[in-house]
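A lone chain, given as C-alpha cells: the form predicted alone.
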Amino acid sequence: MTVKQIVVLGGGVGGTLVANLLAGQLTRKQAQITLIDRIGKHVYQPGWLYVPFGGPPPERWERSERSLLRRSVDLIIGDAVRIDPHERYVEMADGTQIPFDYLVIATGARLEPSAVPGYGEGAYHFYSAEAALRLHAALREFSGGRIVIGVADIPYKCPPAPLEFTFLLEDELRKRGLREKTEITYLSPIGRVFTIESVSQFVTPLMEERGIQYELFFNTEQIDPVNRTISSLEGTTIPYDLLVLVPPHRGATIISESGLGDAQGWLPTDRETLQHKQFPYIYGVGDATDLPVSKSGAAAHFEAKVIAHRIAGEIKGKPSEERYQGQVMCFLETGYGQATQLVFDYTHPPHPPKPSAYYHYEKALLNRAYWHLIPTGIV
C-alpha cells in the first residue's frame, strides 16, 4: 500500500484539529500527515474580546503549533505561496514543493482595513492582538463621549464578537461611572442588530434597554478620521469620539493567487463533504471557506471531525459518508456577568436562553479548557 500524502496548510483550530484526528486514525504506514503553518503558533482568536478590557494579554491565549500536534504529525513553519492542485504540490516561499494526494485548505480569514478609506487613523478593533492591546490604551483614557462600535462589512469572523464587546463595554462604562457621559450607537450593514433573525430579536430588546442606539442598514463608505466621523454607502454620516470597527475580511491570498477561490478569496466549498467545488481531494475548513454559516472556531471543530472521517475512510477503503450540516455552538456574551448560548445548524435557527451567570462560567472554563480539549481532539 503506498503511503498517502496528507497536507494541512493552516495551523488554527480546524487545521490543528483534522491533523490530530487523521493522525489518530490513520497510521504510518497509511499516511504521513505534514502541517505548514506561517509563524508556528496556535492563537485562541476568542481570547482578544477580553483584552481592551484589561483582561489576560495576548500571549495567555498563544500557544506554540507544535505543543498540540500528535507526535507522528509532521510540522513545516513557513510560508506557502502557491497550490498547484493539478500537480498536486505545495510550494514554499523558499521554492520547496510539498506533494499531497489529499490537502486540507484551513487558512483562515485575512483582514483587510485599506479596504476603508480612513481605516487606519480612524478606526480600532480586536481582531488581532496588537490591535486588541491599542484598543484597551484608548479604553483606558476615554472619559465619555460618543462610541460608536459596528461592522464595515460582511462576512466576518465570530458573528457574535460585536454584540459581546458591546454589552461588555456597557456593563464596563458603566462601573466605571461614565455609563451616563457616553452614548453607544451599534452599526449593523443589514435590516437587524444579527444575522440570524431569532439571535436578533433576542438581542435588540437588551439593548434598548441598556440605552444602547443602533443604526441599521449602514454599509461603510469611509472613515473621516480628523473630523472623526463614519459614513455609509446608504448616505448617513455619524460623529463619534471612539470607533471600534470590525475591518473588512478576505480569503487568504495563497488561495486567490492559486486560483482556488472567488472574487474576495474565499475557497468554493461543498456545504456537506466540504471538498472543494472543483477539486475534490481538496478540502476546507473554517474561516477560509465561503460555506453559509458562521467563521468560527466552533463551526470549524464540527467540520474538521467530517474532513478527517472522509479522507481517513477513503484511505482505508472504507468511505465515510459523514456529512457536515452546519453544526455550530458558541456563547456570547451579555454583560453583567451573563451570557446566553448559540446552538444551530443548517436548518434549526438558535433559540438562545435566558441570559445567566451559568452560561458566562461555562464560556470562561471552555477558555481555560480549550488547549486540552478541543485542538487534541478529546471534543
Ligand SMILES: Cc1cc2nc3c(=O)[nH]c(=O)nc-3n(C[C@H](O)[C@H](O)[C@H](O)COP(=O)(O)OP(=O)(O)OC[C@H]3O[C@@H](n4cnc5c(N)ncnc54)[C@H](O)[C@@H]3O)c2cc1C
Given for the second form:
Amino acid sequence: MTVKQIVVLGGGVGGTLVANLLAGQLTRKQAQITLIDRIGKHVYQPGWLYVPFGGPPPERWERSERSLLRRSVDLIIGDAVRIDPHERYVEMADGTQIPFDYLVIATGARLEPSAVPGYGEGAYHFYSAEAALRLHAALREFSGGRIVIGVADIPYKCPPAPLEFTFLLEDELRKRGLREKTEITYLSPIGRVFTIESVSQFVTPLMEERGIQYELFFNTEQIDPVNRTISSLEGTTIPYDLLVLVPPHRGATIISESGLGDAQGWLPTDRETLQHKQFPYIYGVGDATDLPVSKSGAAAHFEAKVIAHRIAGEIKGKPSEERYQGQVMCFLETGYGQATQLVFDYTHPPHPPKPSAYYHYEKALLNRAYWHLIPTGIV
Ligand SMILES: Cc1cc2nc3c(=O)[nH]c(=O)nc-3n(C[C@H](O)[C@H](O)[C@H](O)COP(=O)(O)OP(=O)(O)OC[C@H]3O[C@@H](n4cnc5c(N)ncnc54)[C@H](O)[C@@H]3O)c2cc1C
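Coords for the form predicted in complex with the ligand, given the form predicted alone:
Every component of the complex follows; first up is the chain already shown.
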C-alpha cells in the first residue's frame, strides 16, 4: 500500500482538528499528514469579543500551532499561493510544490474593509487583534454620544458576535454611568435583527427592553468619516460619534486564484459530504466554504469530524457514510453576566433558553478549556 499524502491548508480550528483526527485514525504507513499555515500561530478568535471591554489581551488567545498538533502531523509554516487541483499540488510562495492525494481547504475568511468607501478612517471593529485593541482605546475615550453598530454585509463569521458586542457595550456603558448619555443603534442588512428568525424573535425584545434602537434593511454603501455618517444602499443616512462595523468578508485569495471558488472566493462545498463540488478529493471545512450554515468555530468543529472519517475510511478501504447535518452549538452573551445558547442544524432551528448566568459561565469555561478540548478532538 502506498502512503497517501494528505495536505490540510490552514491551521485554524477546522484545519487543526481535521489534521489531529486523521493522525489518530491513520498510521504513518497509511498516510503522511501535512498542515500548512501562513503564520504557524493558532488564534482563538472568540477571545477578541472581550478585548474592547478590557478583557485579556489578544496574546492570551494565541498558541503556537506546533504545540496543538499531534507529533505525526508535519507542519509547514508559509504562505500557500496556488492550488493545482488537476496535478494535485499546493504551491508555496517560495515555489515549493506540496503534492497531495487529498486536500482539506481550511483557509478561513478574509476581511475586506476597503470594499466600503470611508471604512478605514470612519469605522472600528473587533474582528482582528489589532482592531479590537484600537476599539478598546476608542471606548476608553468615549464619554457619551451616538454609537452605531452593524455588519457591512453577509456572510460574516460568528453571526451572533455583533449582537453580543451590543449587549456587552450597553452593560458596560451603564456601569460607567454613560448609558443615559448614549444612544445605541444596531444596523441589520435584512428585515430582522438576526438572520435566523427564532433568534431574532428572542433578541429583539431584549434590545427593546434596554433601549437599543435598530434599523432594518440597512446595507452599507459608504461611510463619510468627515461628517460622521453611514449611508445605506436603501437611501438611509445615520449620524454617529463612534461606528463599530463588522467589515465585509471574502474567501481566501488562493481559492479564487486557483479557480476553485465562487465570485466572493467561497469554496463550493457539498453540504453533507463536504467535498468540493468539482473535485471530490478536495474537502472544505469552516469559514472557507459556501455552506448554508453560520461561519463559526462550532460548525468547523462538527464538519472536521465528518471529513476525517470520510478520508480515513476511504484510505482504509472502508468508506464512511458519515454526513454533516449542519450542526452548530454556540453561546450568545446578553450582558448583565448572562448568556443564552444556540443549538441547531440544517433542519432544526435554535430555541434559545432564557438568558442566565449558567450559559455565561459555560461560555467562559469553553473559552478557557478550548485549547485542551477542541483542537485536540477530545470533544
Ligand atoms: C470576534 C469573534 C468572535 C467569535 N466568536 C465565536 C464563538 O463564540 N463561537 C464560534 O463557534 N465561533 C466564533 N467565531 C468564529 C470563529 O472564530 C471562526 O468561525 C473560526 O475560527 C473558523 O475556523 P477556520 O478553521 O475555518 O478558519 P480560521 O480559524 O480563520 O483559520 C484559517 C487559517 O488559515 C490560514 N491561512 C489562510 N490562508 C492561507 C494561505 N494562503 N496559506 C497558508 N495559510 C493560510 C490562516 O493563517 C489561519 O490560521 C468568532 C469570530 C470572531 C472574529
